[in-house]
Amino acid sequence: MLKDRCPILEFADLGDERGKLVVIEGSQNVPFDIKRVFYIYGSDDTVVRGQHANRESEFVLINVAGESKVRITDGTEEFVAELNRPMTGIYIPRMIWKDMYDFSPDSVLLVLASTHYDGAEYIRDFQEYLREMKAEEKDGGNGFHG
């Protein structure tokens, strides 16, 4: 099931009377070594970001401020995750299509990635993605790392 492959991650709030503190560590509470970090801000509820799948990269998405939604599909199943707490993220493995949207005005979407950027591993056309997923299904999972 897709929701099992893309779980919501809960990070501990280690804050005290001085304020909030959330610690995220690669290969600890994130299921990969973190190679790249970026964040999206200044978007609004009319913008759709993402709109791609990655052949190699895994991601964790966390709204550290505000909120947004992430539509996730493997071409067969689909679900929408609402990211609205800074101690909650969603894990997205390789070869999962993602659309981030419905950003609140104060949204800061933090993205942790398992790889350095390589534009060649992005699939930006949904029909191409579906063809690759169908080929993977026929191959029995031997040509894909996820």
The other form holds:
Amino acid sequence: MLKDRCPILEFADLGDERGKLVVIEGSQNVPFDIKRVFYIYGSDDTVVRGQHANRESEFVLINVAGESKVRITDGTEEFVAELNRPMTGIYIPRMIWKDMYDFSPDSVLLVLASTHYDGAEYIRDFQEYLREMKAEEKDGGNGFHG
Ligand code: TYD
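Next, give the form predicted in complex with thymidine-5'-diphosphate (TYD), keeping in mind that what was shown is the form predicted alone.
All chains and molecules follow, beginning with the one already shown.
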């Protein structure tokens, strides 16, 4: 199931009476070493971001403030995750198509990535994504990343 491949991650709350504290460590409570961090804010509910898949990158998405939704598909299955808790993230492996939308005005969407940025590993055309997914299936999922 696609949902099993894109698990919701619940981070421990190390907070106390002074407030909340959430710690994320590469390869400890996220499944990769973190090479890049970026965050998206100032988007609103008319905007759709993402609309791509990545040939190499893995991501964890966390709404550290406000809320948004992410629609996830592998070309066969699809589901929507609501991101609205700073203690909760979603893991997105390589070769998954994602759209982020319905941003609240106060949304700050934090993204942790397993790679440095390389525009060439983005697939921004859904038909091309489906072609590459088919090619990987034929390849028998033996780890060939094209
Ligand atoms: P884009 O991938 O379209 O953002 P989103 O996935 O949120 O819709 O990126 C917008 C621009 O920022 C694009 O010109 C590429 C650039 N960019 C970087 O230079 N480094 C990065 O790590 C990211 C995510 C984007």
